[in-house]
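Take a look at this single chain, the form predicted on its own, given in structure tokens.
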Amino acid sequence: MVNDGKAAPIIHAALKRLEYRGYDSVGEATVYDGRLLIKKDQGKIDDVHKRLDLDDLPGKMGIGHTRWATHGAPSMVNSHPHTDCSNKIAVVHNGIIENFNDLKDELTDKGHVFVSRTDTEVIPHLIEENMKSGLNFVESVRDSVKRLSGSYALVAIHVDEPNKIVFARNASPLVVGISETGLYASSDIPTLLPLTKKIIEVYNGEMVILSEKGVEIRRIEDWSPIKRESSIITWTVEMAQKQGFPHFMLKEIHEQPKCLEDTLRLQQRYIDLLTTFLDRSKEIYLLACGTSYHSCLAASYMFSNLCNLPTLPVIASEFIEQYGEAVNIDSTILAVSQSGETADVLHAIEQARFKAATILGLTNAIGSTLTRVSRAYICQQSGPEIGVAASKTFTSQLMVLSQIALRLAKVRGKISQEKIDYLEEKMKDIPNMVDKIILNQEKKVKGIVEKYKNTKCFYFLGRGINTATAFEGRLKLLEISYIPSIAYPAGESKHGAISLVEKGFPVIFVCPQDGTRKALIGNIMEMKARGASIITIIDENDKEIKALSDEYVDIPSDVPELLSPIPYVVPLQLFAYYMAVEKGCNPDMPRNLAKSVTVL
């Protein structure tokens, strides 16, 4: 909201700066003698913005958007904002509504036309249904947020409201603007900061009303009247849109708690959709390539021993040789990708669909060619991760493939109701686990880097499920801080493996307290008696393995085994991070690498 001239192309601008953080489609929307005026569509700002024109909006007053699909494939009709029926409402949402399919049914039911496929389109209907009431138009606004379930910064106006723009806030950040020629809000700071450093933070349950007469902030439950003081931001552009991180890598994995609560947020009918598929299979392959792979390593134990399903992790370069011939009808491909793009795992697609066999994807892009190709898919739920080295990937899909892992084994059977009720409580115990274990040994990981900074290789080793984490965390290790670095299952790695071990030679061991940890304290002894550091991620309340290391990171307790690698890889996640940077190595641009890798 501008004082004077055009709010359009401040917009236009302010979304440029947002182009770092990903998105498929972007759009407008200002309000201009009565009229609701808006542009959109899929793709890149600049070439919307050449076909289309942006700045070419009337109006003091407008909101913008740029998305990264979760509901409904990118598109100009999935692209916000979204308006009512009446066109006189308009509403730009980051977040996940949770349930939006439910009241979307309610709204249907009641004459509401739905033109999109995505969450945030019910949020101007609700809106418009509660002016019908007789409610203006900010108690409307609130009445629907006190509705919506899940995560959302949402910002809405209304045609007979030129003057007034309304925010609310859940899980998603929001930050308002201040200055001498406008008011300004927006979800992330650098959109801001061009236009000001005055900058007033929004907290979770609150709404923000901006008008001529300044900014308003009420508690959404009691409508309280909130008062704030701004403060000012003294960072730079590049600063702010690592919101104060020296890299994009580290600021992901201190994404993860909130990512992982996202996650959590999945619509249950896309989880039973391709529980449906499962269920019917003769065999599971779960097909993936480098981090994807690692977290489809760890799926198979979950729908193994949460199942009784025999399920195959395969590497997707290795797919078509391994198992080309094997694949029918009866075979079902569960495919991982974050970018939805991984020429490895299309080609392999490709070769099964020829056989007959079901595709089902699991990826991070709506919109890809694997969301295309596959029979159901579902969206992993993180945002867009702009380092190259996967991190808030492996946590998110480790997420999303454990909850298909127990609907699955709800559906076929296979556990206790009293089972299936602890593991659902204790995922939702994750995301703070993985907060707390970031806050409270993130300085210490920094110490066992300072210690081993210029040792010329690491052993990682783990058991069970945590076989999957040792892998992850060698390859983090490997590709960002480029030290020669190697994992086995810790039962194999006397086969061979252990011939490198002399005085002073770090092994890293993933210790969760599950039925795997007396074999592997002998894993320990074994390295121990050739003189090998020990470095262990533990169990907190582990005593008899801390006497027995050089190192530990201690882990929160009561971790079921099946969820473990969550909150297990993290310290290695940060382990790799500070090595690159304690190297002279830029974590977020490893060389030789790319984020997606889209040639065979």
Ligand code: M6R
Second form
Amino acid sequence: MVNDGKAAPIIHAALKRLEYRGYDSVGEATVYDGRLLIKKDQGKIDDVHKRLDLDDLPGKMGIGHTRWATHGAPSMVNSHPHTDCSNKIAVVHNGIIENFNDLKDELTDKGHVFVSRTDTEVIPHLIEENMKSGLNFVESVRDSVKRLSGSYALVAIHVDEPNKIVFARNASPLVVGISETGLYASSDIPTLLPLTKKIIEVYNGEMVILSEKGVEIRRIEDWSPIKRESSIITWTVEMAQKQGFPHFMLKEIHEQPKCLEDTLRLQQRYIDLLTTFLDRSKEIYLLACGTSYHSCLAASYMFSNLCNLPTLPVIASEFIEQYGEAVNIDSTILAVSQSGETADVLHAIEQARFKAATILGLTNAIGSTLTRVSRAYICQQSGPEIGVAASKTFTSQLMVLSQIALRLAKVRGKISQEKIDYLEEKMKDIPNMVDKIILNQEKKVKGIVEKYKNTKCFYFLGRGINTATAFEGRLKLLEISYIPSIAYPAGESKHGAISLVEKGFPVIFVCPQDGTRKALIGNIMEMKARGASIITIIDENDKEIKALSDEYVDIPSDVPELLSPIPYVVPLQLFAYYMAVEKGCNPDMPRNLAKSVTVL
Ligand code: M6R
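Can you return the structure of this protein in the form predicted in complex with the ligand rather than the form predicted on its own?
Zooming out: every chain and molecule, the one shown earlier first.
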């Protein structure tokens, strides 16, 4: 909502910044001259803009949406905004309305006509129905929202209220931005940064009314007013842009040394707080999805080795089935989520809270739902990550988790002072080491990509803590270059997956100089005996394994085993990135994926 000029170009530019959240269709609506004007279609924002000119809509107030399909395939009719029968109300929505089928039946019986297959469309019809019963627009939105089950950050406008936008939030992120020139709201903070740095967070169960009077926040349940101070966001717009790199992912891979340094600073009192909670627990569940799960898997080796504490890494979507009954008042859940909004993580946490477990969080998004449901949380401090494929997330999370594991080890007196001193010293070297790897090995990795660009499948193997590195390397490659790939703990591979290996089949080994090395050499020999091409990520001084490798990428020597996933994953990130580019795929926007998966 702007004081002067048109809202549409501002919405269009904001949607571009939000595109990483979803990009199968896009739409905008404005109110002008007593009419609701809508442009929307299937496709990425740039393509739709070329066809429809999204900037062309008149009006000082409007809403927009970039979609990642949940209900109803990507298509023009399923694109947001959605409208009511009279075409007076428009709504955009992020999340899922679980009871939409029941509501749709009820509204259809009352004569409402639906045009899309989305869950969202029930919302404008519900508002319309409530208005028929005499409520005003805002009251109708409130009563409609009360009938919704599921997750939503939703926005509604009405032609007869050309100076009002109404928002509601439950379990999907929503923030408001305030500036001299207008009022804004979005699903994330970076979207608003070029417009304003003055932000107000909106919490679950709240509604926001933006109007000429300013920002009004109310609790949906009892309509009580909420006073909340704005805060100033220190992220710069530049931080959220590509800074000259062709893709966000490459920029984010290159940012890792800086992020790791940031992660080493300023964490101490939060690390202490988390450690206090962890020390009290009988068992720790490390809960996450995707890359964050791989961080948890690596961290479970750190916690078990350093602290002698049973630590279970769990894929969040499996948590309830696997441990829902076992979790109890003595359990601690350390939930790890870059976005802090991953629905599988939040859903699992709900169950754990119900069983009185202690919830702790590690996230990149302060103000996210995870930070609000956690007893204590810590920030991974890596700044906005826009590429859908997580890169700096993995290394920053591991740097935080290793500091927590080390602090806990100290508190519990489980390792010697000498080992603590050694690990603390080595931690400080890691940012510089990652910098060197990027500087010295990027070209080499590109060369390996060139050689293997037509390969149909890759096999990633690691042992011990670097099983997690192998899993992460596999995830990176397959999610952005669409090359089906497999990853195993190297010792397990001979129990089945080795049957895939034939002459020239590429096997990528993660091989630090550590306790797993001897066994790993055995695994390399097994693969070589079957004709595999051996690619190793290897200690620069390891001549023996180099001699067994067809290709290798050097990692500086003397990395402690428990910190090794941080430098050793970097060549695998670069490998995935360059392979995606080589194959003509956009690494920042892999098909079918969204940066933050806010549905179950
Ligand atoms: O925001 P989160 O860390 O909770 O996200 C978890 C996963 O969705 C995420 O890591 C995903 O797997 C990425 N695409 C991996 O690159």
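Computed from a predicted structure; not experimentally measured. Rigid core: the largest C-alpha set superposing within 1.5 Å between the two forms. Numbering follows the first chain given and starts at 1.
Using the core for the fit, does the CA position of G491 change by 2 Å or more between these two forms?
No, the C-alpha moves less than 2 Å.
Core-aligned CA displacement of Y32 at least 2 Å between these two forms:
Yes, because once the rigid core is superposed, the C-alpha of Y32 moves 2 Å or more between these two forms.
Any CA movement of 2 Å or more for E526 between these two forms, core superposed?
Where the cores coincide, E526 shows only a C-alpha shift between these two forms that is less than 2 Å.
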